[in-house]
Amino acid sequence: MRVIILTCYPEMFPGSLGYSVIGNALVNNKFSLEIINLHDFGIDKRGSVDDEPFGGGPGMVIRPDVIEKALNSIIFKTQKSCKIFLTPSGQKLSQAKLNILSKYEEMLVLCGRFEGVDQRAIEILGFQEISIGDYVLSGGEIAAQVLVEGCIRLIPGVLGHPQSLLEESFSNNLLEYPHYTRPKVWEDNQGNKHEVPDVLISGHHEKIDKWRNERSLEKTKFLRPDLLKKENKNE
């Protein structure tokens, strides 16, 4: 996959794109990031990209001129594409919605900062909106390295061991069980002594995976109920 990145902070890339499993996804090919500043295509000498809102009110607006201008400065090479920009406001991300977009060949990211970008360069350039959670941050970079990773980890060889994409929290509109490790016994700075459970270390492989299936519906029951009403209805 090609991922192609619209930012006025090009130095926060690769930030987290640069570790781990992700990183070596990307040492490795199997996607590749471009980080285009949008200050290059600003209106002035000092590199402006934003204005103040018609209407009135506080802070300042990415103008869609200045987005149609990057815009122009990208050959797409595939009709396998999608332009994103990230914002509160948008469709909420699911892994539903990160397994249709990992199938893309080329992704285009837009950052939003500031007060927002106006809406002509939105809906002309043809930009998906997507939120990453109800809150707000003060700029979309950390949000498309969430978006990227999501995607890049979902491609065919980036992960070592994919069955764990079959066992992942949402892959079934269930929470994934809790995982324990060594020491088998551990014993905390106050003495207490907390065990691994018996059935992980039985050998017994159907009673694991009947016993992770239950504590998979217990967790979801208790920090996600609205999960089980969503698979409800999908029955």
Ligand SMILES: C[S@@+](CC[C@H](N)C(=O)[O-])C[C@H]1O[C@@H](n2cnc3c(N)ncnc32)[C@H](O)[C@@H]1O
Second form
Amino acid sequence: MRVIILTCYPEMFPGSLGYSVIGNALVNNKFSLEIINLHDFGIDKRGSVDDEPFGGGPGMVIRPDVIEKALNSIIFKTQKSCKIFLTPSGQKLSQAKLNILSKYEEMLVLCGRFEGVDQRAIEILGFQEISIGDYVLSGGEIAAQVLVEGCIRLIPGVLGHPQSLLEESFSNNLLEYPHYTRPKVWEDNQGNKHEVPDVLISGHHEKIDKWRNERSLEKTKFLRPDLLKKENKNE
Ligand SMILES: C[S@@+](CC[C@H](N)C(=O)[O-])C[C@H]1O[C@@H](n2cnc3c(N)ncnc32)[C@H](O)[C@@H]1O
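Instead of the form predicted alone shown above, give the structure for the form predicted together with the named molecule, please.
Whole complex next, starting from this chain.
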């Protein structure tokens, strides 16, 4: 996948995208990352990209002509491309949405700042509006890294153990079961001993699967009952 980021803060990239599994995917050309500085397309010598909102109110808004100029500098190489504007007022990102987006060959991500971006640019230039959650950050750069990382790890060959994608939280509208590792008995600072559940060291795979399914359901019911309602709706 070719990922193109439009941002006022190019130095924030690759950021988290340069580390671990995703960093390896970048080095191994599973995806490419192009960072475009919106200030290079600013309206004056200082590279200004924003102006005051019509109708009044606090903050500044990124101008549509600046976004258009930046977009015109990009040559899309395929038909399978999408343009995303990250905004808290967009459609909430989900694992299902990441699955769809990860199939695109080119993804352009516009990071907002200040109060956001002139709505005409969003509509006329064909951006999908996506939010990474019901809260407000100061800019779209962290959100872009969340979105891109979520997509890239779904590309075949990126994860060492593709099986883990099938069992992860949200794959069946369930949260994943809990994990345990060594030591088998952990003694905490107070001298209390905590054992790993017996079934996990029984070597009995059917029983382990059953235990994991039960824990998964139990955890979902307790923390995210809304996911179970979704599952019923899908049936
Ligand atoms: C301070 S926010 C603007 C908030 C906007 N005035 C509103 O109330 O919806 C500045 C930029 O941060 C990014 N941003 C903040 N929260 C976000 C979220 N939850 N999801 C995606 N992007 C977000 C967007 O790019 C946004 O344009």
